[in-house]
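Just the one chain here, laid out as structure tokens, in the form predicted alone.
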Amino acid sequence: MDFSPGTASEVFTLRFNRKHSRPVSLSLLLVSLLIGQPVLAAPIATNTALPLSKHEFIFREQFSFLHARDDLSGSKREITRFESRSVLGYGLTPKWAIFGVLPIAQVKREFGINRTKQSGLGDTSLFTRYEIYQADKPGRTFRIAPYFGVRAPTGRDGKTGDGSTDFFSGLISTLATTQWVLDSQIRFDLNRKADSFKRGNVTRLESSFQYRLSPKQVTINVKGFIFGVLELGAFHYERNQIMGLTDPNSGGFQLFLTPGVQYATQRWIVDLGVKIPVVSRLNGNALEPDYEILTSLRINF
């Protein structure tokens, strides 16, 4: 899940003559202290360390469609999950921000002749992120920011939520240049027990590379930008536990590739990506996902 705000300001200082339309640095033009405008490249399925301005809000509405299907001993197994995630972030200081994530999900399951459909509120997340390192050079910036959060059991237990209060933490690094941005993070999810079920903990390592495709030359008259996005995510899942016993059909390792495209203006970003498993080594008879489609709109104000 992506909680990335995907925008930032207060990265570089810019001085230029508005009477001229000569090419200038993308980051310098759009992320300056003087005009307070955001970085226009953003990851799709991971996070960024670039900050929000003080007292600035960002809102992101992300939609995902996940599909998984196979046949087990001649019986069809299929899961489709449609989820909308509403993310609101607020900059407490130039380095410190807080975020809330409210998901709404619809899940369809088919196992042989058994079919179910559940919909409703998912598990809500709250987290905070603080920038601990900043290094700026002409035409580039490097940031490091840890974060910590909690996921509350607001969803329907076993249907649209896990029923447990879980915790997660991570560390993000971002290198932004005039032409491209590289975001990387390591994250650990500590899942706790609810009733007789405990979902396995998850460790993930993710990177996102965003490259400006158009326009080639940036001037003060440019209104929007097109970025190509390529993301890679490695996930290690520990086994689930049911009534204190380890579930042999759970846990494992997956590697995902997410190509995407993004269109950005000074105050909003729209993107589209497809998350594809390129390596899937799940244990036992665990159902493997086929793909996940991700699209979102972000607005900062």
Second form
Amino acid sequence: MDFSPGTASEVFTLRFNRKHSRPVSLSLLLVSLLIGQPVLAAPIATNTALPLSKHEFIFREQFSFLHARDDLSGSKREITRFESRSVLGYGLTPKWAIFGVLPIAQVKREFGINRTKQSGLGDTSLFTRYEIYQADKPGRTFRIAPYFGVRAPTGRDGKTGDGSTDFFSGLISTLATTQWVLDSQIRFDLNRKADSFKRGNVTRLESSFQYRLSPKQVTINVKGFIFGVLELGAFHYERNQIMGLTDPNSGGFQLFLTPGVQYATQRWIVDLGVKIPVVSRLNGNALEPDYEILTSLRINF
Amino acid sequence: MKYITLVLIVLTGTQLARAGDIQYDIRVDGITCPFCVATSVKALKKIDGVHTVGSDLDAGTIIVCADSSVTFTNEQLQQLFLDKGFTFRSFEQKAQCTIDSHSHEGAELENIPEDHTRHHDRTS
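Now show me the form predicted together with its partner chain; what you just gave was the form predicted alone.
The next block holds the full complex; its first chain is the one shown before.
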């Protein structure tokens, strides 16, 4: 499922903004946008409605590396963020599953002569997903599942945590065959106020298409599938509020494209993708990300 | 020499035991990838007497080779696959297990000769 393990970097950016300069606050938006990553699905950067069996566990360890850099009025702005997200899912029933996400982040920021480095545990998330529709045929399935979650301020406020308790909810649909899989989701993040800052709410529409490249034909002794993956994500960000005032250098729209590859066996899945912003219409002069590299390993028990 | 003989005896014994296996072709809808079918395979392998479990995802079939002590019922399989998140449809019982040899040769499931002796449909 999708989470905001980058919360740490968001908060970090916020504090940085407050203490230093307004243009930097723009980067808050972009960094926060890139933070949301999937934790359970077959897709790389979005979610899936495929089932988690009753009384079964699934574990996913995802790593991401984000880089953003530009020059603003002669001053270099650069952010690099490395993050690991440990996700554990458990099937309460065949349709109802719960997930927990534990992010650990390291963020390096440079704005002019100011350089900072923050690392540590981020804000943990808990969410639940329930499948409301299932239509199965031989080698094919269609599922719809809403989910709801909360992100708790377990990280260090202003360093690796957001400080606020936020909520998120979404609806996922998955159409899967043995040849290809199409995952789509709509999600809304309701961000609450912490101290004098309220991050803008986020609405996103994402889709992931996975096509089996190998083997060409499925046999009974196939050990694994290689999928080519192409994902598209549209994000709308509301403006942030600082001390009750709207930050004009926040909010906007972004469209991301994530090409990647995935290898799926019975016990584990590995994937690798690169998330690239193809459209950025952000308010003000926010720092735009150059790319984000995503890789993960999923294991079922 | 004694060691080689022992190994041959063990291997022969194993082959004889497997030769008597019964094959069950279980039709399950909704399985689309190796990762999806993993928990179902694991559950079937836990059943005493089950020796081999394979899957033909395109056909939506899970193939189980087991000795004669194993008896499947529609209710049992329906509950098993329900818990895994999939839809059990029916199963067929064949007198001989053919999955092992075909698996090693890399043959496809469609090449397995038809030898139906019993058919169990959940809807019947």
